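Single chain ahead, written as structure tokens, the form predicted alone.
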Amino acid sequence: MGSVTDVAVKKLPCLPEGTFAQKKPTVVFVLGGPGSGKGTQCAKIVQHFGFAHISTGDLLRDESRSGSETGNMIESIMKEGKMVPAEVTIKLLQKAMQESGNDKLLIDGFPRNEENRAAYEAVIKIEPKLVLFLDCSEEEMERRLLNRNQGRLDDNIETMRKRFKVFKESTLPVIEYYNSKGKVRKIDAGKPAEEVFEDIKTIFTSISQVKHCFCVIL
């Protein structure tokens, strides 16, 4: 019998040819703990560099809020602090890719872990040109969610730990894997916002002026 991650592939179309990813988008992944400041620097990013952001958590929360019996399976998992399966989570992202309009594309909050990496690989088949990791200490990423108070149902201490617990155990996995690739670039995001992003500005000015900065994984 095959894995959990290979069960998960086998459920999805891969997208087809002739589309999306024969036209040779730009990706850029970016990972970092809950409280990291991935959403505020990716703002900064698509106003400065001309990239879309397209957030995995806010496409989940946007369906979990829906009433669908998939929103209301992503709301459950997600209030436990858990991984929401690969499946859920690349048939979102491969329909808000394809509905960007941009070739270049922020994913952020992803891949979460290994079966989020493999499916990914298996089904949008477009490798990132790299991964943007923002590093920052537990207890500083605990007082910015603490302070945040957006009324997220996954803003509360409990679900705040254990979120912390699964971003150590299944992402930091598939940064180290990229990090293997020679993608990774780590940002000290544990400085203020402004400095942070002047770090990532260095990053970014250097992709732009790199034509055709892609690799299809055949």
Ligand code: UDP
Given for the second form:
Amino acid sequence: MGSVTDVAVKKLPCLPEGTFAQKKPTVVFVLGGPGSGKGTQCAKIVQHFGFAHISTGDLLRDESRSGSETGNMIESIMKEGKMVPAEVTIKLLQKAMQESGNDKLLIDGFPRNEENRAAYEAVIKIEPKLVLFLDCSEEEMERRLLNRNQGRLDDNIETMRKRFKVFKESTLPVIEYYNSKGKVRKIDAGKPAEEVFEDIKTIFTSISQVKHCFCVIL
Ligand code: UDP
Ligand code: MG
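Based on the form predicted alone presented above, generate the structure block for the form predicted together with this ligand.
First the chain shown before, then all remaining chains and molecules of the complex.
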């Protein structure tokens, strides 16, 4: 057996291997109330840190436009500001994650209730590295939603109030759950987008350092 002085330690980059499931991509959940800036900040994270952005709201909107029976059901639930059943959302999410081909995934607007979280843990089973919580006052979120003019059926004052209620009653407990596991990074999201991103950058810079494996050759 070689002595300590014969041991060569090589620093090698950890390369992803195998299939999606074995690869275990880095997953970051992005949560916050409607209008807290999830989509805006995710686009900046994609640009600066090379993550793929998967928005469950966008996946559901795409499906609702397909005109299928499920699509019609999704549209009427979204118009009401309610939650689409987890079995529908989880299937769309799983497909999008597999097809992304990226090993760093930002999952925007999910899991927003306990049912979603349980479905994710049962089906996808990849523990999030972090949960980014964009914390913003209701007055500011309301102002942004009324100004964004994206033609969304749920950006009207009546549906918005229901969405705020769902956020407080169903999503905050999920954030609390991840907080108890030390995963939540809470950001003041009431500031202008560029300033919010400065805070987010600090967090992502620390998780995006190139990881190295130490290979010990005896
Ligand atoms: N939605 C859902 N499950 C999800 C994500 C979205 O049921 O995992 C539905 C829900 O009706 C929600 C709507 O889609 O109110 C819009 O979600 P999105 O994330 O696009 O809204 P945002 O919070 O970004 O304004
Ligand atoms: Mg959004």
